[in-house]
Structure formats: C-alpha cells, structure tokens
Ligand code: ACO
Amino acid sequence: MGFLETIKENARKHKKRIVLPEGSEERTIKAADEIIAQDFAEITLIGDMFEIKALAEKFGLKHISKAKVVNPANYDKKEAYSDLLVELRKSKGMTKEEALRLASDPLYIGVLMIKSGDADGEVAGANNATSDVLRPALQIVKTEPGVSVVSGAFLMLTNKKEFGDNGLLVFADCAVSPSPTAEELAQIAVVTARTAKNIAHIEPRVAMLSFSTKGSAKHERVDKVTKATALAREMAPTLAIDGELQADAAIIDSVANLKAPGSSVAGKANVLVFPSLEVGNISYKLVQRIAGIEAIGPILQGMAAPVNDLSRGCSVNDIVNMVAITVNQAAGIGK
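May I have the structure of the chain above on its own, in the form predicted alone?
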C-alpha cells in the first residue's frame, strides 16, 4: 500500500466531517465526488444546491447527492452563526449587521461550522488567496492552546530509503511564518513533530537546522536555533529533538559521527525544522525540482482545528489528498 493510500485508509477509520467552502468550483466538486466514492470523509459543500446539482449532471458525477449542501444565501443556522461571530469578535467592534454579512461568506461559514461543532475541518483555496482562507480561520478557529504561530509542513517522499523514515521526511516551516522568533520556532518544531506522528505515522526525530553544528559557528541566528531547541524540549520533554545541526549532519550518519557524536537525532532525523521561511521554502522547492522528490502540502499546523489552504493551481487529486490529510489531522487533535 502506497503512502497516500495509508493516509486514506486511516481516514476511513475516522470519517471526519470536512467542509469545502468552494462548493461550485469545478475541481472542488469533482474532488468531493471522488472523496465520497472512496468513503473516507463526510463532505459538506457550501454553495447553491441547484447550481451544484447542475454541475454534477454536467460532469457526470455519481456520488455528490450524498454530500451535505449549505446555501450561503439562506441556511437555517445563519442567525446562530452570526450571533456566535458577534460574541467572538465583540472586542473588535463586530456588529450584528456585519456579522450577518460575514455569515453569508462561504469562507466564514466554513470556520463557523467548525467552531459550532458542525464540522471537523476545512479545505479551501482552489479559488481564493491564502490570506482570504486564513483570515477567518485565525479570527474564529484561532490557534491551539500554547501555540501563537501558524506554520506549514510538507511531506517529502524520496526513493532514497536511507533518508528519514524509509525515504519520508517532514519539512517546516515552508509556507507561512517569515521570520519566527525562538519561541515561535520551538512551537513550530513541536507541532511539526505532531504532524509527523498523526499524518505520516512516524516517530519524529526532529533536527533544528542552522548553518552551524554544535557551536561550529557563532552568530545570533545560531543562538536563536539553540534557544528554540531548548524551549521545544521544555514544551515536549519526551520529544527526540536536537540542534543546532547543519542539514548534512541531520540526515547523514557519517557526517553526524564527525560533527555531532552521541546525538540521538543527528544522522537519522526525519523532521527538519528550518530557521526561517525563506530557507524552508527555497529548500523544499529545490529538492522537489532538482531531485524529483514528491512534496505533499502545505499542511497548516498550529490551528485549534484543521484548516488547510490549497494552491489555486491545484488538481482534483490534490484536493482529494488534502482532505484525507485533514481528516487525519482532525483525528489527531488533542493527542
């Protein structure tokens, strides 16, 4: 069984409720049909029911009738959701009139469903910018307790089985936080380890990356990584984590033996935490394009409930896979 099939099989065991706010978007509705056919999530589409039915007929979709449809113009919980929004945002001056307007926006409806307990997660972004997806999520779902920063992880699949866990590594942050503080970097390390465990189903061995290994260079940016490593150990005392480590010392035994002898992580890391977004984003794109490594993500981390953002260039299969990942995230919340 392939890696993505393993993720889907685990999703079938949990069958979480996932809302797709872009319910009338072609790739989204096709993905919803495929997800229902594969039976690993309960799907809610936000959109006009008649438009969704017409699109289903146009595209020859066989299973979409099993999806729940919420019409943003007129649904039975609109009043309750707007009241909830007023309560959550009253300190920001939210009025009832503004709340009713926002409770007609599919991206707000999706996260209000999660906050109300009517859904377990959301996948959006096929037709919306990342900022538009994240804004209501951060306002309503917010970050999980003890975490103040949202980050994005990628599952990196290589055919070189000597790296990571049988060729699987997790990279973060590659998508969201440009210049994390030491405290934020520690949080990113801990939530990425959880992603490795709950989604990749591997026991995390976290390397905090830098251009220095164990004091080989002196710089304030190295100091940030060493401080973040210490803070992450305080947050998760049982987590296998080490730093600061250069990338080769993190993943190659022979280099680790020279540069970081005695480390339980060096040479065998399967989670790589980058010191800044530019390093993480450049690194994942380079190995993806030059080495032909498959990159799955970004998987957004640190939210109190899973909300994942798609690339606007995503395929139907990308959406299917991200929904499966979101189900796994929802199943792992609180673990």
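For the two forms, the rigid core is made up of the largest set of C-alpha atoms that agree within 1.5 Å on superposition. Being a predicted model, the structure only gives us computed values, none of them experimental. Positions refer to the first chain, counted from 1. What changes on going to the form predicted together with this ligand:
- A rotation of 14° separates the smaller rigid part from the larger between the two forms once C-alpha atoms are superposed.
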Given for the second form:
Amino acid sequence: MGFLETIKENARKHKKRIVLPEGSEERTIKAADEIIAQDFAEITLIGDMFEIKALAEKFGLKHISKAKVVNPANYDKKEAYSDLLVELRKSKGMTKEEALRLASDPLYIGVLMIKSGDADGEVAGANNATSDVLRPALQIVKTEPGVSVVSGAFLMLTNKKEFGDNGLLVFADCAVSPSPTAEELAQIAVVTARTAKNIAHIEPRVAMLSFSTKGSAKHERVDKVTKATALAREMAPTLAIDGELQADAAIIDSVANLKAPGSSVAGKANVLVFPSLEVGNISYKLVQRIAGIEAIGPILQGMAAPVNDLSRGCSVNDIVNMVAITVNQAAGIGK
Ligand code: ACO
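For comparison with the form predicted alone, would you give the structure of this protein in the form predicted together with this ligand?
After this comes the whole thing, all chains and molecules, with the earlier chain placed first.
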C-alpha cells in the first residue's frame, strides 16, 4: 500500500469532522463529494445551501447531500461564536461588533467551529491566500502545548529512490515562519521529525541545512543553525539529527564522506530543515517544477488542532489528500 492509501485507510478508521470554509468553490465541492464517497471524513461545507445544491446538480455530485452545510448569513451559532471571539481576543481589543463581522467570515467560522468543539480540523486555501487562511488559525486555534511556532512541511516524492527513504523526503519550513530564531528552528526540526514519522511513516534522519558544513564557513546565519541543532538535540535526545550541513552533504553519501565523516545523518537525510522560509519555499518549488518531484503539502505543524492550507493552484485530488492528512492529524496520528 502506498503511503497516501495508508493515510486514507487510517482516516477511514477515525472519520473526523473536517470543515471546508470554501464550500461553494468548484474543486472544494467536488473534493467533498469524493471524500464522502470514499467515507474517510465527515464534511462540513461553509456556504449558501442553495448555491451548494445548484453546484452539486451542475457537476452531477451524488454524495454531497451527506455534507453538513453552515450558511455564514444565518447559522444558529453566530451569536455564540462571536461571544467566544470577544472572549478569546479581548486583550487585543475585540469588540462585539467586530466579532459579529468576523463570525460571518468563513475562514473565521471554520476555526471557531474547531475551538468550540464543532469540528476537528479545517482545510482551506483553494480560493484564499495562505496568510488569510493562517491568521485566523494562529489567532484562534493557536499552537499546541510546548510549541510556539507553526510551520509547514512538504512530503516530497521523487522516483530517484536513492534519495531519502525510497524517494520520500520531508522538507520544512516551506510555508509559514519567515525568519525563525534558533529556538524556533529547533522546534521546527522536532515537529517535522514527528510529521516524518507519523504522517510519512519514515524513521526521521534530520539535516539542519545551511551554506556551510561543519564549520566550513563562518557567519552568524551558520551559527543560528548550529545553535538550533544543539537545542533540538536537547528537546529530542534520541532524534537522529545533524547540522549544520549543506544540501549535498545531507543527501549524497560521497559528499558526506568528504565533508561530514562520521555523521549518522549526512548522506542519508530524509528530513531537510531550511534556515528560513525564503530558502524552504524557493527550494521546494524549484525541485517540484524543474525536477518534477511531487510535493504534498504544506502540512501545518505545531497547531493545537489541524488546519491545513491549500495552494490556489490545487487540484480536486490535492484537496482529497489534504483532508485525509488532516483527519490523521486530528486523530493524533501526527503527534
Ligand atoms: N507560529 C505561531 N503563531 C504565529 C506565527 C507562527 N509562525 N506567526 C504569527 N503568529 C501569531 C502571532 O503570535 C499573533 O497572535 P496574536 O494575534 O494572538 O498575538 C497572530 O499569529 C498574528 O501575528 P502577526 O505577527 O500579526 O502576523 P501576521 O498576521 O502579520 O502574519 C503569517 C502571520 C500570516 C503567518 C505571516 O507570517 C505570513 O504571511 N507568513 C508567510 C505565509 C506565506 O505567504 N507563505 C508562502 C506561501 S505558502 C506556499 O507557497 C506553500
């Protein structure tokens, strides 16, 4: 069984409640229909019931009537959600008037459903920018205990089986935190290792990447990565992790033998942690586009409940897969 099938099989056992705030977006509604047909999540669509029905008819969707629909214009929990919002954000000056306005915004309704225990996870972003999906989640769902920074991992699948674990690698952070501190980078390494283990089902070997290998260059940005490596070792003493490493030393044995002899990770890393968002985001997009590597994600890590962001160029299948991953995270499989 491929790992996506394993993820769906696990999801089917738990069938968590996933909210899709872009309920009348074409790919989202088609994905919802497919997920209900495959029976691995309970779906809530946020949108106008009549519009959703009309679209279902237009696209010939057979299963969508089993989805729950929340209409932002007149759902029965609007008052309760706006009260919750005032309570959660009072230190930020949230007024009832502003809360009522936000409680009509599907991206806020989704995370308020999670916070109220009415949903277990959310997937959005087919129609919205990453920052607009992330901000409500960061404000309302917040981080899990012991983690202060949310990050985004990609599962990278290449048919060059000599890399990673049989061609599977995990990259992070490629989606969220522009300039992590050493402490934040250490957290990103530890949660990405967990994603590798629990979602990708590989035993993590983490490379902390830089433009230097084991002191070959001197720079404050190199120091940040060596410090992060030491901190990650303190946080997860049994984790196989090494740094700072250049990308070639991390994934190619012959280079590792020259530049980092004796490292238990160099040459065979399957988790690559980038020193900043610029590097992570640019790297995953370049290898995806130029080398044709399949990139699944971003899988958001470190949130108290799973919220996952889609690329606006996503396909129906991307949404189906991301919902399956989100169910796995909601079931605690990603922890
Ligand atoms: N982890 C945890 N909490 C965070 C993080 C983080 N990485 N970043 C911000 N927060 C929290 C803040 O503490 C704050 O909480 P509070 O309001 O309760 O105090 C809240 O989120 C808002 O924080 P701001 O500092 O106001 O941040 P802002 O909303 O401006 O931006 C965001 C946060 C949206 C994550 C921003 O850093 C961002 O845009 N990141 C890049 C996202 C992106 O565009 N990625 C590339 C595209 S994705 C792709 O290509 C796969």
